[in-house]
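Only one chain is given next, in structure tokens, and it is the form predicted on its own.
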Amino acid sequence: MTGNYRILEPTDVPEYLRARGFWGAGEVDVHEVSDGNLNRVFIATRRDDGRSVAVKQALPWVRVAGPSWPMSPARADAEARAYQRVRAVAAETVPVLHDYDPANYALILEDLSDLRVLRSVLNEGGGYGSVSTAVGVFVARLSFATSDFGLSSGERKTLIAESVNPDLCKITEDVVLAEPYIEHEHNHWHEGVADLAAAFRADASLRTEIADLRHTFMTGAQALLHGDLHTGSIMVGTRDGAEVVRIFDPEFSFVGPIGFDLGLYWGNTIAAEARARALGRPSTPGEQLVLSWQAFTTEFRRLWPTRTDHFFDDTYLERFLHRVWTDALGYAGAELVRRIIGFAHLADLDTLPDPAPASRHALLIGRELILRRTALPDPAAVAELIEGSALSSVLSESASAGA
């Protein structure tokens, strides 16, 4: 941290704003909208005509634990390249960043408050509209520009020294990629998914692939990654009778492997799924991981003939899609398993008034994701399996594992 770094409180927001050149005289007023676990966020609205921003700042710990879990607050620095990358090829997919104030580790950014959480839409009953292609489309502008193919060799090494983020990739590392699958102080589970949770942590052969996945997450510096893209980090809404879909909250951005957005966001609408037909409505099972599917691969083949080395062929292109698509159903099948026995939960299952039987199924969904993600070759078979007609062989052989 530098010497100036200072905690802010909501009663020095109008006049660091001033300091940092915003609006200046006038009363503005503050409120705190802090949701995540890790940073505080402000609401900044000026009274006289109602303009507003977001300010975002990064604290020296994790916020929902205080000191006891201290953590650099330099995960800004990620968050704020990402926003500069992003909006170079993908604009229109997240919010403006006004100003980053790295002494103090605080981003001043657009105001999404007239949007909502896709996750709470979600959970109400509503609909993605055209989040999943966004989605799509989001991952590969950003994903091709800041990959082998989009940048020279030089400029490709810059960029993964400056992205290294080693605090946050260690949460990934162990919280999604290990800890479920061990015994951690971390985990917790709804007592009707007990027996599968000790299934997994005995179940070796998920382990080995769960390591396989986590050395990938560790060495596979494909592109610059949003690195905690769930239906949590995205809003949407109308402006101007306008769909809008804002994808926000990069601070895990690194230059990992491509499939790991992906993964995410597929195991967030899994998920939601599980807890639609929970609840008797609508639900088209993996719709949103077809589209999203879809859109990714129609542009990265739309920038493809703009590859900065044509050594890379044609054909090279679909064997390289393909370890994107068996990667991402691997790292979806793991954010499945741990938002259900590992340290940080859905709401979208733990508010259903049972969760244990949606959150029993998810879990047999993630386990043959993760197994099974080289021989599911695409994603018709996959809308199978969360159909659940392709669980019926496992939900007996788990049940006895954990008996």
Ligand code: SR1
Given for the second form:
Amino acid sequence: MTGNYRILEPTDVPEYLRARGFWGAGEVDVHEVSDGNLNRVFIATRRDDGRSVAVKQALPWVRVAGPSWPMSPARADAEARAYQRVRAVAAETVPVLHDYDPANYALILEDLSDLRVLRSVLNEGGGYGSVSTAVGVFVARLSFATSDFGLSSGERKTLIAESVNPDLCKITEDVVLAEPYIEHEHNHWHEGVADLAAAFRADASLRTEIADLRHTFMTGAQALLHGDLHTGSIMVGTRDGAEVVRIFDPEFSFVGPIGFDLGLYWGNTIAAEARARALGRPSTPGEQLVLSWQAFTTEFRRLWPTRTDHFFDDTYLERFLHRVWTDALGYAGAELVRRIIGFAHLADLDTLPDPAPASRHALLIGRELILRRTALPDPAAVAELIEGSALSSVLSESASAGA
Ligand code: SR1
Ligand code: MG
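Please move on to the form predicted in complex with this ligand, as the form predicted on its own is already shown.
Up next: the whole complex, starting with the chain shown before.
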């Protein structure tokens, strides 16, 4: 950490922006919109012409926990690097990075406050529009371009070295891929799922499968990831009458298994479906998973002929995509589990009048996705699992275990 690191308060932001070369003299209004678990975000707006930017600063701790949970602000370096990489292959899907100030771990970004967080839209009963297709295309473009299919062997080694993100990888290794399966002070849950939380901690086969997913996360350096691609990392809306999707917050970015990005998104869409069902709203089980998987594979296949290394043949492509599919199912399951019995929960489920039934259903889907990820051949099998025909046996099993 540099000696000059200065934690910004709203009143500091106008002068800070001027010092970074933004806008010169003139009144600037600032308000804080910090929403995620880790950082502070301010929206600064010029009073004269309404131009605006977002200023995002990494704190030396986890924002929602405070100084008791220290965290290197160098995660902002990872976020800036990720935006620069993404700009080359999917610029239209991410906010514009106007400036990065490494001394203060601050990014100055396009203001997205005319758009809405996808999770909030879904929680209010809104739809996805074309988001799932955009997510699939985004993951395909970013992952292909930063894989051994898009870069030379030497370029890949440079990318891997440049993109190490130890602190945020450790968060994921712990809060997503370990803590929910052990006794840990971070964990909490609704009393209506306490029996399942205990059962999951006692389940040796679940623990082994999570260990496998965790080890793949630690070692499977396939491509540059967003690293935290949940529905709270996506903004949606319209500009000039056209639908707009922006994927933001890539501070967890590192070179890891491609299925992690797809899986996080899938886990969150499954949680959103569980909410919709609980509220009697229409929902099609697994629909968003299908759309994003189709978009991902279509775009990846479109790019395949441009690969840098033709030793990788077409048969290998199928094997590779199957591996991504299997990993993604496992990470979707892990995301569901950690969002219900781990540290960071979901408003999707927590704000239901009774969170327990939907949370139980989602937990059981999560467990099945982790345990049976290699036995689910295609999106139809996953839809069947979510819909409940495959799940009914699990539900009755767990009911009889609890009886
Ligand atoms: C301590 S941070 C917990 C979670 O917040 C972030 O958004 C990531 O999802 C992380 O796992
Ligand atoms: Mg985030």
